[in-house]
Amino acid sequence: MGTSKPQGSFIRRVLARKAYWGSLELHIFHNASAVAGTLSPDEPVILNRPHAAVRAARFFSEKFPGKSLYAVKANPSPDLIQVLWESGITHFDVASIAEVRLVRGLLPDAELCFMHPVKTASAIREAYRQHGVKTFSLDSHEELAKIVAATTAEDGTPAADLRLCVRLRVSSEYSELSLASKFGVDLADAAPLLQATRQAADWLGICFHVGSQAMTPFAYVQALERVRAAIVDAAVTIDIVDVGGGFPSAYPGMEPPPLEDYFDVIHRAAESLPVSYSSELWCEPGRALCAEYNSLIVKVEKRRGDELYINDGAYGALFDAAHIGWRFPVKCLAEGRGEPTGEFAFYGPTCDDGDYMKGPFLLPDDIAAGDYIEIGMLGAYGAAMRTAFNGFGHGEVVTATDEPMVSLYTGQRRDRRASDNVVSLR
């Protein structure tokens, strides 16, 4: 999976590549501090790492006991996606049409697969009919019914081609963001779907998502013994076992186990199931893959005691940590400033009392205006929920070869656990 490319080299190419801005396609960083001390922003700047990315990709390629697939929405960046599928990304998990078009036009030897529950029949017929897309997901005998539909040719022979996954309600109880009520069939109502399904289906699946961050790997066992249930009462062969996302990074104040504990638990797990001889394993890490590629600088435009003003936001790269009280990793970026032992809150760019993140955000206590402020970790769902709202949320983009603020990739991580009790894993 891309391990004989020399890592140099490939990030060389990756680096050689027409960045965003124009001008500022050959300014690569060595850090957050030269970018800082030589272009003195007055507006945001992204910071992209593909080694980062690289180094992810290729965790989740070579360790991971299946096929992962990236969740695009977390981040959409092109140059991303190009990254991800040089380093042994192949599948992608693509949730609208939008997706779609980016990423076939990106990739055409791309596997796509159509996760998003509920679509319009216009664009799985898009999907199907133009793009090669084969695998669809639904929780609905109506999904069902419109994806046949859509698939269905002129002359009226239904597709035999379809690889759909039923996707089942699990709980999102051990996640930092629960995922657990819009989407899934429950268990109750799963048999007679799945059986359905499987009558349209040249591969049949079951899929679920724990939540996002899902801070112990118990949360897959947890799932896997609802999909045992399912496999058991519906008595349909299975060829997919997909496991979602959920994946976690690292943050302030929350720190999961290594993502290899993770993998051995959902093989032990998967192993277990009565269909593991005759199934794949998929699954569709998004932040996971890539929330260590972005850092953004922001800066300081006034101090209120513990509130200070910044340049982004809840409208801009900041949403998370505006409207989910998401901490993400800071480093005062001026010379001179004593410790970071001051707990701060950050107010947006726009008119908005709402464009308001409460942290707190640790600090050093003589930070000031005019003060440069990295934040690290916005590589999923930072930049790519971006809006213009109130004629902010523009800025810079430039690559930078130092590490990220955190990595779950570098080797340094907690000791695995001795222990084989899942359990004991919580």
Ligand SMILES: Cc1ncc(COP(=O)(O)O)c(C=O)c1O
The other form holds:
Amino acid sequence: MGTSKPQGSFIRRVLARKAYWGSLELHIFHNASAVAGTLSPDEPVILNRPHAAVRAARFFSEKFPGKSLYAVKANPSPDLIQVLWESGITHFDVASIAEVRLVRGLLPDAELCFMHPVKTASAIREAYRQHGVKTFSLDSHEELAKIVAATTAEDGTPAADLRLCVRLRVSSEYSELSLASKFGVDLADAAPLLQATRQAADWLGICFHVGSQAMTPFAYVQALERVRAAIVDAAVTIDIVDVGGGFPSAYPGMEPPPLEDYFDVIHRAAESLPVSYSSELWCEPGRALCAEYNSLIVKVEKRRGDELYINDGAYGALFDAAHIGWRFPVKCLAEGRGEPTGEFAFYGPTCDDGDYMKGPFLLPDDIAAGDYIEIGMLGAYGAAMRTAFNGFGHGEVVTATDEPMVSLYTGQRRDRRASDNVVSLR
Ligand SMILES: Cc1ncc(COP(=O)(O)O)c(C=O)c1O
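Take the protein just shown as the form predicted alone and give its structure as the form predicted together with the ligand.
Time for the whole complex; same chain goes first.
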């Protein structure tokens, strides 16, 4: 891991704000060992790393060749949303009326885009009339009719300022988590929907999602080819091409190519689309903007061979580790333990057999009950997934000033020429 540039003034402002609120300044620690040593916590502790979110947001806002919308569902922490906004993210992908209210309450001037293709009429109405939301996604004629009805004025005048994005079904074959089944109009049915949406929209967009943690930029090339076919078929003017989320982060066993490679191929593919000259290119990263923001300290309550009973799990921040076998980086915080050469599985704190994370998680062979472990890269779909099932799900939240366990943004990246799975369009 390389050293990062100091995020000077912004971090100082965050710290100053916390200091202003009194005791919160006590919650800023150098690293996870300092947290465990100072608090000896019996409950899991979430560590926030605002500087990591600042870096990710600046990377996307400076290098993505278009607009980056933060997908709030990945981590709706108000502190994080504020940090992203102050670091250049001005647009937010919100997918429920609760997310609309949350972000609007925090950021009166942010641009909110309601990108869930199936919404209630009341959610659309409230978003449009009370929160200034103009951008909606859809994948059916029924949803289009619902959006038009919910945004029509009481005197019967239809809304003239809608930005409507038709979600196209694309393959998830290059991604670790599929998003190909539930949403998206098939290419064969896209033309009539695009044509009908064009009639109702001030701006017409096409959006898609290649699945989360897309391990090669080719995923986007393939999807954009489908976008091209849809546009040609429908013969409509397109104002927004939204390539969705899916930008990866780094986890054990998942080392993606540099994000610049994704941006390059998306830029080239989008440039060659038959869209209006003034059209906009958007993306909706969730994971890539927030994975590095959180880690978690857990306590080993019991050891049974190579199984560790810890105090967070499937119903907490380790949902993905349990349900889809996702591996997260781990570090034993106890002093004097050996090298991390042992392979361990985790049991979470609830009484459920399914509260099990098979890993393997690499930790010292002599790890024992009472030791603390830091689990990294839990900012995306981790910290946000905690439930109160079985009375668990509580714990402190503190700020850490050290680097996340892994980073895509600290300059340590593979030689681009070595990215053999990058496909050139030329
Ligand atoms: C519509 C939409 N956009 C963006 C995202 C964020 O995806 P990711 O976290 O893979 O970047 C999601 C995730 O489910 C989504 O459903």
